[in-house]
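Single chain ahead, written as structure tokens, the form predicted on its own.
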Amino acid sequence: MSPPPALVIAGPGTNRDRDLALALELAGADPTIVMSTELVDHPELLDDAKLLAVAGGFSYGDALGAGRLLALDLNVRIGDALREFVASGRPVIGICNGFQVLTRTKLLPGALGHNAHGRFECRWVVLEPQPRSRCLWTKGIEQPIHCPIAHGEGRYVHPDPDALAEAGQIALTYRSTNPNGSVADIAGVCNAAGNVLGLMPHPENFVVGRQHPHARQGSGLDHLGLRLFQNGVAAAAEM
């Protein structure tokens, strides 16, 4: 069987498009880095893929609010595609910066605000999947996930984390710290369906072992954030 593609989408500013396709590629896909301006002058482009990333980063330096722009170029111009791939059953995925966009295209509930302490994170967290989600990038995974976060809008906000849970769109949660204030400690939620998922952490930047900061002292070798993109992977191989 040969690898599914991927379309991992970049803007400018992102900076997290190469660890994507990285982690995407040892994951079992066929990743292609594609700008978000190409992709929205050849939409066909998403006819052959079937699996689509959201990188990372700070689009457009995040004038007028994180994500807002690349999200406003992607829901204007192809927003119908989009939302098709979408309700193919496609797995999508948005990381930081592409968790914020997934938000504003309104593929995902709720929105991302400042962080509650009005300073920039940069550190490492501990995220907990959650069983009763429907999410099929964190189906089976018991152990915790590690990986660093790089923002300074993550703050997940929503009317009724209850509701959330209920429906099982609550994917992720920080076992550690809550870093941000996000409501309910929630770390990254899926769509109704399981197949989008949008988290602020980046398990890209953990999917091989020297790159956890006690990896020398064997620490954190069983979480890596690379399960996730197998989940990914091997659902967009069955389409």
Second form
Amino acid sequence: MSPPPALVIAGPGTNRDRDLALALELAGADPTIVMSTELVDHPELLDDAKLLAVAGGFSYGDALGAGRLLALDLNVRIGDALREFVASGRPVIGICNGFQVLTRTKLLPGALGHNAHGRFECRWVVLEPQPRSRCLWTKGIEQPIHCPIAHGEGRYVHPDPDALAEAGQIALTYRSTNPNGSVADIAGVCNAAGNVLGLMPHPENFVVGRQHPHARQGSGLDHLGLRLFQNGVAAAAEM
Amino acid sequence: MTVADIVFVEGELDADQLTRLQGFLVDPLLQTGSWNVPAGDGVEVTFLPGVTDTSAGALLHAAEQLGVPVTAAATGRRIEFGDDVDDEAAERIVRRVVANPVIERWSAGTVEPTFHAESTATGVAEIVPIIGKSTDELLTIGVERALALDPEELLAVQRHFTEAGREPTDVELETLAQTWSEHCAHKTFRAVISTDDGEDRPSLIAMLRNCTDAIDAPFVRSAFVGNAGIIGFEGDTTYALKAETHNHPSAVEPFGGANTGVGGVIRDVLGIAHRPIAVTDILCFGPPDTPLSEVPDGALHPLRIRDGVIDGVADYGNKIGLPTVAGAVLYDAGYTTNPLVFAGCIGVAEGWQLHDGPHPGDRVVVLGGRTGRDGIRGATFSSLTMDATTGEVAGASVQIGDPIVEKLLIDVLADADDLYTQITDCGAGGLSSAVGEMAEGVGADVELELVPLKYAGLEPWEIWLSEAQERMVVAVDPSKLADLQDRCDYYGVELADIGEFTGDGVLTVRSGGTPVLELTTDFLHDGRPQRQMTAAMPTPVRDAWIGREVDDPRATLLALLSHLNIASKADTIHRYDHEILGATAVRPLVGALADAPADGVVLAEPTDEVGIAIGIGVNPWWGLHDPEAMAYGAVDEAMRNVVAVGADPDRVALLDNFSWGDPRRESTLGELVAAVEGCCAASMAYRAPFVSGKDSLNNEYTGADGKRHAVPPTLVITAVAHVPDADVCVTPVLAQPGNALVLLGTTQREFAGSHLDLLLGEPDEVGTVPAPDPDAPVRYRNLHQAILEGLVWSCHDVSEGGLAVALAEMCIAGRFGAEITDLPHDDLTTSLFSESQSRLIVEVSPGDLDRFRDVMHEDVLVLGHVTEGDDLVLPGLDPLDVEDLADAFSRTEDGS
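Other form of same protein, the form predicted together with its partner chain, not the form predicted on its own:
What follows is the entire complex, opening with the chain shown before.
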């Protein structure tokens, strides 16, 4: 079977697009990076994609709030096409700035504010996949996922996290110390249908064993971030 | 105190449009907002006219998407204080802590935004009469225009125009001043230097180049040419290496200075057709606890400088999407008024060839950001010493970065090297130096009215000299212009075709068709008389091995671990994204709890077998006593760092970055000559060639009281080395209880410039700085062999603080204990705290010890072994709990 085509959206200032494309490729997809400015002029590019990913970085330099301008561009120009893509059940993932974009486009609930300690922070964290989640990206993953965070605006805010948990929309929580003050230790959420995942940490930066900080001590292989992408690509292949 | 963001919009907006805009600006889950003018007391801060306001640009973009007719926008901050802060105190807090008068203005109540920075320009060049003037009169003109030229240079300019039979324009004078500045022309490194020791030497730059030529390493592809050094260890892959300083701008506006320092060095790598992959930073600040009363008038407090600089580095590196991986933070009172910011960048390319253009007929094309009145005269600014008025007059020298524009420039230019015949970045001197350098021997004819401006009203010399950021100049064959334009359109990067490379050897610059500059490129580049300088060589003490007395070695070890230079830099490191691109195989922080320092870092593409290691060597305190030994030691430290992580010591390239005081003082120049000699000796000993370097001189500050403050002689050596197998890198993380801990190298009573002396104060007789170890090159080669054979479980270099600190760091890294039974010297203090060069601690399994000894071919000392326990046990001392060591090491950088 040929690898399912995946589209990675990069806005001006997105910078983890190549990392994300590599993760999708290693997970078995055929990724293409497209500038958001190109995509809004050619929404038909979405038709051929079986998986959509919004990469991390600093679109528009985080001016006036992380992810807001890119979300505005997408919403104004191709909002309907994106909602159709989601409604079709095809897997969508937004990481870091991509997560911020997906909340601002209302494809995911909640919002992301400045870290509680007020600073950008980069460090490795441990993520707990939530067994009750409806999320197709975390389905069946029992081992915690290890990967780095690198963000300044990653504090997840939601008025009713209990309802979110009840609906199976909390996909990942911080098992290590909550790095940013997110409500209910939430690191990643999905939509009600479970095909759209947004998360602040960067599983795309743990796709080969050597990337783990303790790889030399033989640790990490059970906790690959690649697992998430394998789930997403498997779902895409069935579309 | 509360802080609110302000946006100012200009336009005829109805209520519905305001609501729509508010819906975009204010996320109800996170924020509140109002269009009403606030009634309460407060202070509002906004940018000075002409300073780039990227958020305002974003707001205009958003308004357009929302269909809201905003005609102009600006942003700012509003600060409201509690009742206990009176107006005067509020003003003081805003001036000293919140705002920076170099780029911002503020007022109590509400501030009027700058919607339009346009002004009216004459568009013509001013004629500056110099023919027939006396030397004194020329010097006066030089001072008035901040030309920073020597009398001989001014006379050469005068002679040139006298022969041409016409007076120069301001554009011509400014261009010559930039091109001939210390910053651009490296006059000291190219000078004829006579020394008082009777030895004849070539120029400093020739000394370094001669070493590289003599070593003739097969992996050097290009050294000391263009923007960066180029090396290639395997196949078609090449790496571009460059490190720069941005000291003066960082002293005046720490955030912007450091921010654009990073941006500039990234462009250097881009400017030699390599894709940037990593950033390094070495930062030197005054002590954070410096009393405000000791900060000279006109200078910023070290804490403010440090916070701004670190924010600036983090902002640029994080946003452009490059890992900031290797670095150091040093503190010394000598840096209080002269902070040093060294920024480095590494890039990669496949199948790189040096471009052979520009060719006559090629277009002169400017890519990237627009040109404004920012950073004007930066090259001459950095070539003058600073004084109490520098902050006021240098405002226009400050640049503001926009990493997103540079990110897009990378996307346009990386992998597009077939679209241009030559490339360089717009750095110091702006277009004048970029186009001027490119046109050397070819000539060019450009029109300033074609340069895209941020706002109207720039005079010709301002357009030509502006150091506005994020611009590249490329020479493009006319047949390739459309393809390049397409690429630029895709990424949203502005392209301006401003003229042609002519082939007549004359640089012609026009404003509205009228020439404002006409100089042969021969005169521009070769007309400067070579500087003649005199150096008084230092006479270091090399034969006095004087020990030190320490009352309580345990307390001393803990105090050293907490010394600002040695203590954990985790607070800073975590501010930098060191994970992006997924290639960071050995991180700056390592260990069970990721709270111990690595020696070098290793970068390897996730799917590649090979990688590169980066090591840094710097030790200014040695330089105060023996600049030559300091330089040798800095090279040795950088070598140790890369060898310790598993790099091949026979495939190492070096960068040199000197930050020094005013070289016109003979003793200062003598120290510089000695340091270059130390670099050369070490380079030859290790067969590690220098491929690029940069000197920043004149790092001095004259206070309002006339007192001179110079930096300690600071040399940063960056080593970049081949890692044959990125899967078997070594770190200082102790791995296996029972393993032996082996010390390589010899330990002497060498305490001059040591951290023990920094801690306890120097005795009257300091003795000697650690001397070079002639056995070290063979030692490193053998250690590499041992690593390849899998004999090395962990490894750490012995540097600041000596053996005790190195052992403590290994224990912290592995969260294991160690029992030390044998020491390298009869004297306990020497054993524990001497900083003798070329030493490493290696963890070896007991069963491999014989084999390890065979491979090393020299006497090695088994210090003791790794234990399961919680203690570092040193002979004759009570045990030290590893958690106490970790606590001492991880005290915060504020000294709290």
